[in-house]
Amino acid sequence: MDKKNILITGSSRGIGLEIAKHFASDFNVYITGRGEKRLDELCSKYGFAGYSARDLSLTDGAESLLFALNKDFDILINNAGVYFYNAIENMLPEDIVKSIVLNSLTPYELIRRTVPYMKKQKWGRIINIGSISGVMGEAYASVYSMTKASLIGLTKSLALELAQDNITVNIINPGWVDTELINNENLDENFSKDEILETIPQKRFVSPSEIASACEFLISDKAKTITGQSINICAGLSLGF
């Protein structure tokens, strides 16, 4: 049988390229981000069959991600996101804006013009990545959980309007993944590692590996039934501490 083609948003490091290498060997896995140097070496290392550089922050960037790649893609998952924090009335209106292109909008856009060929081929697979934030609310992150908080509306909505399709839609829910994130950005100014872990009950960050993992049962025939579902996968972080 010939590989299904799938797209990963925001692949070219962190969770994104975890799920993007989880599935290479079994399908032919396009990958997005901004450098395309780095995307030219990542398909190189690991056997991706294509990228396209591209800022999806940008209101056209679907548009221009799909056109720049002429595929069909069976499998489509969302991953791309931004993530600022301020109080609400120091947010700066391009940020919001960015936030809201990025995290929602283009999502959106990607389903709309990919969801066709799925129709057609009456099989399909969509998976957002959303945030625990989106789902317990987080304070000087509003439009960061407001933005992944609509993604969640957006997979009820649309695991109902597809399932006679055959084609499922569904949204995982991170909390603190182990990623360049907490390893490398300079987070003393807001809060620690250690802060941040004694806010999981686990007391552990979650993988990147386990995220790709679920993304692997989602889109298995063992899942077809699962749709219109909120994953949280946050070492317990939704349960409060």
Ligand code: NAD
Contents of the next structure:
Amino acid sequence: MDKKNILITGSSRGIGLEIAKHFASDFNVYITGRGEKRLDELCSKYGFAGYSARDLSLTDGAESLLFALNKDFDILINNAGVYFYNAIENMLPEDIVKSIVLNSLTPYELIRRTVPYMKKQKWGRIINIGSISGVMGEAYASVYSMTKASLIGLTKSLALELAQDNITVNIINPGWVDTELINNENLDENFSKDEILETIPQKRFVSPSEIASACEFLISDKAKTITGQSINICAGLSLGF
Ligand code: NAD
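Having looked at the form predicted on its own, could you now put up the form predicted in complex with ligand NAD?
Every chain and every other molecule in the complex is listed next, the one we just looked at coming first.
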């Protein structure tokens, strides 16, 4: 049987790279990021099927990514995201726009442009990577929380719209995962890793491989009736302190 094509955005490092590695042997994995050289090296190292380097915080990013890859995708994982930690009055307009385009508009556009093929095939899997901040709200991460919450609405609406096309749409909301995203200057200035750990009920970070395993399940046949679900993988963070 032909391998299915899977597109994972933001897969040059962190959670996205771990998901890509997880699927490398059973799928044609296409990775994205911003540095061409790194993506090329990752493709050779892990046997990924292809890559495209581009800035997905530009409004034409999704269109130009799909044009460059020139493939139909059976599975789409919208993972690329950006996090700003700042008081709302100090947020820069360009960072607000960047967050909205990368975290919300690009996933929307990628889904819009990949769904026609999935519909034709009568099979598809879409997974959005949200955040606990979009489920609960996070002080000083207003635009991040806003954009991640928008993905929950998108997931639920599309799960209904595509239910009869054998396309499932789900969102995974990670809690704190120890990646470069949280080694963010703004965040670092305010909290140490130990202080973050103190706020997590299980006193541990979620690992990228735990997110990858959840993706594997959602893509599998065992999960074909799971759609429109917002799944928190957060070491208890969504429960409160
Ligand atoms: P990361 O910063 O380690 O990796 C982000 C990936 O997105 C990289 O491949 C990067 O190249 C890509 N990317 C960033 N900006 C981009 C842009 N403008 N154009 C194209 N690609 C761009 O982050 P991560 O921790 O692996 O996060 C992955 C996803 O998980 C994000 O959507 C993030 O919001 C979400 N998440 C992370 C955490 C956490 O604690 N790390 C928690 C909840 C949700």
